[in-house]
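So this first bit is one chain, no partners, the form predicted on its own, shown in structure tokens.
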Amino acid sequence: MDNLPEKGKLSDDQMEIIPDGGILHQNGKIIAVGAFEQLKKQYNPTTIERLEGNYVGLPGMIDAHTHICWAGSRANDYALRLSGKSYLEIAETGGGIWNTVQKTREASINELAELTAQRAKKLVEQGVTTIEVKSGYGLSVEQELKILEAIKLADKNTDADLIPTCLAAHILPKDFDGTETEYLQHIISKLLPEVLKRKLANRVDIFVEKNAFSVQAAKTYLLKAKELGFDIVLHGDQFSVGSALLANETSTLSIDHLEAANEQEIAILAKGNVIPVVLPGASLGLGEPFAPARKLLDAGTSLVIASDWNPGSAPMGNLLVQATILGTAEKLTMTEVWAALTCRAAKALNKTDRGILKSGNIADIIAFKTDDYKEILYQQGQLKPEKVWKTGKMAT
């Protein structure tokens, strides 16, 4: 995937296939990728691991949008949705994000770290070696710092790399006595400097939606976070439009969701370099339409697929299953799907050292027991990786 363009549609003849391939790695980094016998002759490695049988090796998958640090359950929300209540209606009557905030505030750092590590372990078993993890269920300076500390602790107890994002601007907390502007200023002045001081995250996110934050308030917040040195991203166009222009104007790294994006929003994104991150798990969890992935690619944007694993709208958490379902619904080529899970996902996290099997990258590798890479998506998640290496070491 080294030669794939960063944006636009992709055909399957652009997927580089190396028959009888091998990967040479040392000290957690890839030294070379090529034909197995040629690597043996060229490098004369003293230790060779030859996998018996047929395998397809791919870069470790990257889940660029998750909320896996939480406590509690929102099964009741799910039941209410099945009975006809909308996500916004449930939130207005005490369910939704605020319900998880209350449960997460009650949990200790160690409890949250353990829950996060357990969920990360499941993702590693599915072949995900890099996982973005958002805060956002604390919604106060003290509680957001607690969650980010828990993510940092969990990162030490999982094989995956956990990439933290500060989502203190998830919703306006019900116990904050002030406007959205006052809350965001409070976060800017009291929380974000402390996040930087403790080195807890270098990414900031905000949810722009009717029951969250306005475009105007979000613009000021994102630009100030950017001035502090954070990479900025946003939740946008999930239920209503208006976030694409905001994303372009603030040069966010990505805009995530886009289920409600229309032709105008897509055209706006096509003029810039913001990376669309689509979240099929949220569509499946809420019974809503998928983001227009095909149209985004045809318009010339990039495309990343992430799980959005969270306790409310996206409880599945299985990235490969979600990607195969979205690929079928949106008529994505296999190359477009794999790029959205690997090299293009790496760009969405501003990580240039992964997502492609090439010299110099970290040795994050997954192997599926099959002789044809097409079988992996064809089996829609039934075929799971048999082997996962994280920085060259077999994951446990």
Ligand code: NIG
Second form
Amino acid sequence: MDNLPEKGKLSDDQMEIIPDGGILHQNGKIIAVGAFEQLKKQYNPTTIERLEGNYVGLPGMIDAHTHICWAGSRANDYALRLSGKSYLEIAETGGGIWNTVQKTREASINELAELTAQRAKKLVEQGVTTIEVKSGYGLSVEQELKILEAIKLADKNTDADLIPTCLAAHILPKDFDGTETEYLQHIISKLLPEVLKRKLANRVDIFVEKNAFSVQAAKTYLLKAKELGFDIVLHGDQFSVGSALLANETSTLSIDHLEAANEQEIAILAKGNVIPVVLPGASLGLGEPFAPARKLLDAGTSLVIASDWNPGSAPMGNLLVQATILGTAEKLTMTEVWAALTCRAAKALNKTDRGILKSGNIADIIAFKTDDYKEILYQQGQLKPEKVWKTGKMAT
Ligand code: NIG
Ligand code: FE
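Give me the form predicted in complex with the named molecule now, not the form predicted on its own.
Shown next: the complete complex, the earlier chain at its head.
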């Protein structure tokens, strides 16, 4: 997938396949990718691992949007949704994000790190080797720092790379005595400098929605976070529109969700360089329509697919199942789906060392026991990678 364009639609002829291929890696990095026999002759490696039978090798998947650091369960919210209540209604009556905030505040750093590492392990088993993880269930300076510390600790206890994002602007906490602008100002002056000082995250996210933050308040916040040196992203157009322009104007790295995006929002995104990250797991968890992935690609944007794994809107936590379902619903080519899970997802995290199997990149490799890459999406997430290497080492 070395030569795939960063944006726009992709056909399956663009999928680069190397029959009888091999990957040479050393000290966690890929040295060369090519025909096995040729690599053997050219480099004469000291150790060769030859997989018996037929395998398809791909770059480790990158889940560019998750909230896997949380405590508690929202099964009750799920039951209420099945009986007809909306996500926003449930949030107003004791469920929703605030419910998870209370449970997460009660948990210790070690408990949260353990829960996060367990969830990361499940993703690694699916072939995900890089996982973005948001805070956002602390919503005070002290509690957000606790969560980011827990993510850092979990990173040491999992094979995947965990990429932390500060989502202190998830909702206006019920116990904050002030307006949304005052809360965001408080985060900017008290939390973000500490996050930088402790090197806990270099990404900042905000949820722009009716029950969360307004476009206007988000704009000031994102620009200030950028000034401090953070990469900025946003949760936008999940239930109501208006975030595409904000994303373009503030040059966020990505705009995530987009289930409510209409033609106008798509046209705005097509004019800029913001990466759309769509989250089929949130549509499946909420019973909402999928984001218009086909239309976005046709309009010429990039497309990334992430799991959004969280206790409220997206409890499934299976990226491959979700990507394959989105593919069938939205008519995405297999190449578009794989690009959305690998090379294009790396761009959404500003990572230049992964997402493609090529010399110089880290050796994040997954191998499925099949002779045809098409089998993987065809089996709708039930064919799991038999082998996962993270920076050259077999994941445990
Ligand atoms: O991406 N939309 C906002 N945040 C999460 C949901 C968080 C939750 O419900 O706990 C999301 O869907
Ligand atoms: Fe999210």
